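The chain below stands alone and is given in structure tokens; this is the form predicted in complex with the partner chain.
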Amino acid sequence: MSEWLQSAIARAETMDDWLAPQRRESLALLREAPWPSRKVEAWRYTPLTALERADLSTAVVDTTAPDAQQIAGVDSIDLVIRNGRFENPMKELPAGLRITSLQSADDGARERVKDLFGTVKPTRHIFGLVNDVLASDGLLIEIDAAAVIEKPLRIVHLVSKGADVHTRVLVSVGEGAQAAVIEQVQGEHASFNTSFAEYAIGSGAKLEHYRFALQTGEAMGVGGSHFKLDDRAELNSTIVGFGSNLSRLDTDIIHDGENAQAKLNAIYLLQQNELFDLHATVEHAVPHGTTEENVRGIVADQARAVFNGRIHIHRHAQKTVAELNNRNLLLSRKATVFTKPELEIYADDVKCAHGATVAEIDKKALYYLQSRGISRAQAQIMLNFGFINELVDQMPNEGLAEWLRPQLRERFASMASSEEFAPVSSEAGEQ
């Protein structure tokens, strides 16, 4: 067992709150768990060395990190967790909607609290489990059945030199009930954080979802977003990744009722030596599901992007509709992409596809730029951004997209301007 592994189960053995018995069962599977290796397949590509070696023990955390911003153009209701503390004065809410931090749940949110928490996300991820034992505050966010949330519900975790958090979401969207729930992660000076979040869909609830793991630099970031889909059910997820010395994202979504529809995309940009990872697995364990999941990526410099995307199509889920696409763009020799798109079909009556490709430039598309004189150089730029940026035009909160866009364009021409800049399109690493 790892050192680091090894500490982590000591300080929880010190955890002695209300959430103790939530704990006890993951601490037992902690205890046996191995400790990710190049041997274990869900970490193959992705060394946890840099959190190995990173001593936060004795580390001084820098209690002045800057506000959470607003986003402007988006009216949202901001939910600050700072190194692991939920520290907002609740305000007024709109009908329909209750939070409650952990730490002060009463009687009555406590057991709300133990109905979901560990019921949505599997307990094969390990820094779920660590994140089931350490987690020292969070929020539990519940949506009234019919109730229509229209303000996006923002959580944003704030993490500072230092700092080693864990924290914890639970969200339970009522019965036909509408809300959006973003998920942001933000720091770039050395620091470990884990962020896990749970959704319970209900029959005919939709849920919008945006998940910005936007840890840089030597913040360390290892997080999932776990959601199950009650029938007719619907979610809405974007998520975006930028890369840090480690940056890991697990997203489970469970067809649990019939008919529920759900779409991913996620983007992630990528580059110096950082690393990005997505695992993302959609169960469709009952019949009429669908499940549209687009994955695209831009890796530049010596950066390496993960990409694992499973659908597990169970025996009984016929009429399943499912599809799974990943394309990646390497903007230099020295990037690397790992990406493994997987479908396995146990049942007969489906329509499934999936697949991977190192994105080319539609040469059509560069011809018609370069016909109206834009050139060549700066054609293929607009193109490769806007391989993106399509995926960023699909976000429904045209708000929130709108913040986004200047963000990754920025990234994106430093991207693009690094001395590495090589368009290649050689094969992926394939996994």
Partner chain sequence: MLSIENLVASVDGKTILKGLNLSVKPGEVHAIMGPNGSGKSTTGYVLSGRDGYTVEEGSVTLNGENLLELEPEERAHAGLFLAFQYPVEIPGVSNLEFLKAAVDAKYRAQAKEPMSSAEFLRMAREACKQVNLPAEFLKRGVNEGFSGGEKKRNEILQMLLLKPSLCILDETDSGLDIDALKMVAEGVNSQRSPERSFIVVTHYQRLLDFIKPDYVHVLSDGKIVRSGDASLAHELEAQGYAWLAKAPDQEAVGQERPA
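Now that the form predicted in complex with the partner chain has been shown, please provide the structure of the form predicted alone.
Only one chain is given; partner chains and other molecules are left out.
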């Protein structure tokens, strides 16, 4: 067991609050869990060296971090969690919506938290267990049956230099309700955070979900977004990830009711020595479910991307339709992609497909743009943007898409300037 994990367990043993019964169960599992290493398949290509070497126990947390900026063109209900503490005063909320800080929950809210806490997120996620035992604050978001929440809820996690923080978000979407939730994690200085969210989506409910994992530089983050879909529930989720010293995101979609529909689009853009690891698991436990999953990544310099997408179709999940596709673009001879799309099928009446590609920029397209007077760097940006813009266009919220596009262009520009784009070879690894 690593010193970091031993320290986390020691901290957890001193916590004694109203979530103690839930924490004890996770703490017992954590004591027996092996520390992720190259011998652990789920962590084979994602070393935790940066976390093991970091000494945040005595670090002074920077309290001068900038405030969360509003997204122009998006009228959202902003909920800010700074260094693990929810800091927004509660304003008047739309009818059918209740938001409670875990630290200020009354007896009734505490019981509802206990009913949801840990019931969607699988126990196999070791840092999910860490989050179980160390999360000291977070949010309970409840959307009443048939309620339609027009404004998206934007949960902004701000992580400052020196912070070591753990937060939990619990979302209950009532039967026939409609809502949109944005999870946004920001930070660039030496820090570590785990932010996990659990969503229970009721019968006939619709959830529009976004997770922007935008921590960069020395900001380390391991998190997850986990969903359970009841009958006829609909989920449309978009993930955007930048890389850092350690950036890992796990997502689980559980089809727990018939005729549920799930769509997951994901984009990751990496440069320099950054790492981003996306593990996505879909469980089709009942018949007549539909899943569409599209993941695209662009990797430059000596960056490393890891993608593991697994769709598990249980024996009774007949009439399932599922598709998984991962496409990657390498911009450097030293860039690496480890991709592993998986289909595990035990039903015999299903329609499923999966695939993965790793390629380089089309030299003919690059030459064509340059022959029209476009600089090489600008041509790179245009081709990169074209590679992922299809997924941006599919975002249901056009205001969010408009906000995201210039950020992606800026990211592409820095990727283009970080290395001369000589012809590359595909040095991707496959699990």
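Residue numbers count along the first chain shown, from 1. Since the model is a prediction, treat every value here as computed from it, not as a measurement. For clarity, a rigid core is taken as the largest C-alpha set superposing within 1.5 Å between two forms.
- Once both forms are fitted on their core, the CA shift for Glu150 between these two forms remains under 2 Å.
- The two forms, fitted on the rigid core, differ between these two forms by less than 2 Å at the CA of Asp349.
- Once the cores line up, the CA of Ile361 ends up 2 angstroms or more apart between these two forms.
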